[in-house]
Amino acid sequence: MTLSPSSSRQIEILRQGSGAYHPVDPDGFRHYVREHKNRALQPRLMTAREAVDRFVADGDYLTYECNYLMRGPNAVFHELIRQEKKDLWIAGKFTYVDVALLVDAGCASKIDCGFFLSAPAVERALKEGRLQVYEYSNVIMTLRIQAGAMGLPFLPVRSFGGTTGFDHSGAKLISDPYTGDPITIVPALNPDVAIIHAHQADIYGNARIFGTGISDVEAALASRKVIVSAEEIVDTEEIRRNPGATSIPYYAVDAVVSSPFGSYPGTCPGYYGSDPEGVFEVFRAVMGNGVPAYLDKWVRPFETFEDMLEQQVGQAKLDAMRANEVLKEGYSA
């Protein structure tokens, strides 16, 4: 065995970007956690309307999993657009039409770009000064959240570095104290909110997500406040009799919102198959300049968001959505 010899390499910071990023406090948010998450085994299930009221305030840092048009927690969405939060910062990471939805609506006015769609609202936002956008990547972003939850300030990144928009973010190109080589670092991103949509959850917030996914593990882990919209509420004796399935524990959560279709008018992968009508008429209001009255036929004028379902959908559309779904093969514990 070769051993490496000790060194007294320095860390030096050869370069950095120029973006704003939210504060990296890891001591901070394990006191958060240790003060303020009930670790006893209490019934978490309220409305959506009580979850966004009570867990998201004017100014969070606000996450999510997945987006819009994939087992997207818009339940949820839309009672943030309905309350009319403000100020929110995005993380916009593998996702659509989200982003302009939330800031056409005013709600958002700061966003971590991994990827979304530039359309007019945002653009539009860009040009007014009510919009302020970081560029990272959909890698980028989720490792941030991957060193949030694993307690760190701050990951090395083998990419990013050599891009534009590495100047635009709050990446810092450093010397690597073992090699000597610059390596790329990104600051740790601890969310005051993640919004999750699951499969499955129990009153208490244990909750169980099938297939393939993108950080909703690390999201709950590393926020402050998390919201847990579930297709199904399931008896908690299920949820022991297979614990390996369970994806999320009760004890990172804050609130379970039941929400049957919650993903419309998007899929929810082993349940139901995306409404194309629904997917293509947000694309068209999000592509053009059509937002704010998609917002006042399918958000504003409904108290809930089943209520939507029921009035503007109706059963048999989603009858038809669970029928068109085929892959059902491993979307169940």
Contents of the next structure:
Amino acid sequence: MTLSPSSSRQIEILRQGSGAYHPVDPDGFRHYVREHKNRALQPRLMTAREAVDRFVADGDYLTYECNYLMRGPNAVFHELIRQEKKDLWIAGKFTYVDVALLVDAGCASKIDCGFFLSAPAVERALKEGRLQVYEYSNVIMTLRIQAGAMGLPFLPVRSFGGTTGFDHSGAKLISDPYTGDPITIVPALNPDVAIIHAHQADIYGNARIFGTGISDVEAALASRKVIVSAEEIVDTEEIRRNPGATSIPYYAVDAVVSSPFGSYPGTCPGYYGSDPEGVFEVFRAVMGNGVPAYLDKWVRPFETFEDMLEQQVGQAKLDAMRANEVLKEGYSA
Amino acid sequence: MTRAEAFSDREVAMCQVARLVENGRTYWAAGGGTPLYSVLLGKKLYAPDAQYITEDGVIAPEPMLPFEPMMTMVASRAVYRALAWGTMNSAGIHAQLGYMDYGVLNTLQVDQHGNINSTFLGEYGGSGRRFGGPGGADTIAACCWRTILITDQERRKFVREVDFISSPGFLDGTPGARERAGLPEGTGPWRVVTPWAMYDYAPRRLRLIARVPWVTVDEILAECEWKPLVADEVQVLEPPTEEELQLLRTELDVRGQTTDAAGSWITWDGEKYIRA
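Okay, that is the form predicted on its own; can I get the form predicted in complex with the partner chain now?
Full complex below, order starting with the chain above.
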């Protein structure tokens, strides 16, 4: 084994994709944090309406965690549609019916694709040129967010090389200056805004997420503006009682939204199971041409998500969803 | 083990994959559907010490079956009694480190070198049809030591060259093509399983090694756009057993989600199996 550095090795770009990507600017991100992220322990509890109004702008790059059926931040998600946000660029990792909802509602114009449900609304938008897709994969997207969460400009990854998606992405294949072998690098992703649904949060944004997830913590750290909705608002003393259970620290969070049953019709694991009827309804709407009717029934007529739960779902069904969730182990601190 | 007398095409494929599952190995099962059901079937019947992960980073769960509709990941029943809960990045990184022996995937289209298309049929950006994209399959196909691919035996799915490589097989089939693309050394496709047949790679090119009793080699080859290699001796696969089907139908695919979508039924007429 040699101890001398392999100084003669050069970094060469062997191949690169031609896809546009969200600008990479780690120093810009640091300056943003310095200027705009509140490091004081001050309350940031607000309504979904206020959070979306203040922190989501037309044209933003948006990431949301899990999807519409699994611990989705659906109260905030509905508000994006209600406020008719435009031209969002979506981090399409582990997404499902939600992309079709955003696209058909006219909210999204670009997707970085890991996976989304390929629905008629999405196909139509593609054919009509209202939607641009850039190709990645689920893990490549979460690793891009990981790079963003580390304050780095890019990350070397062991997958994605050799694919056609690579050619339609922001990835590059380079010669690794340490081993000399080819390695793929992908651009860091620092979304403009992240929306995340947590089990618990205090009024400052210290948030606890239980169970598995996709990239909640990475997305919170990588994003300029972060909206956390939570099933329960807990005392900060409760957070301090078990600091190891904190998933997201307050200073990454701009808005906390109290949002019981905020993942309806999906599940918030350990708190309530999904509503199979509601799940099938959104799936059928998306796979048919029923998105406008779906939004007219479930989103647009209501001032708030809570109003929708109260008037359209009803307490009896919510109670049943809660009762149906018999598995509790691991879903508390 | 009782030979079953009536089953569907896709049940056949899942049972064949289940029999490949080995004790002491780790499996990354893609999404829900056939890969996850196959691994669970194998673990419950043949290899109790096989462990699996899914894209949400769960490690070695003992799920409470059946799953609720479309809730094969993240949901509490799906991740019940796991040894660890993680994230998509932990799953991807563990595969990147070499901890995943097998990846199990399904797909729209596969080519002679095991490349997988789940993104676009037709000329990309042209008038073809868009699909959902690779999801986690790209990382599974890149980083697990061996990948098992489940697909249907149809000419339009078994093509010479896929329209779009969503997840990598042996790429252009030349030695070292994966490594030159930056993928981990020594990884790659291992088996393709269809309702009719099983293939390996000899080397880096699909080779038919086994068939079910109710189809001939010629019938299989007629459902490939190009002619794959054929092993000197093509083995005959055992049909599904009653035990396998009972588990599949009563605990795993209880809504027929993976079995009603395509294919036909196979029945025993007293002397032989026939396709309906």
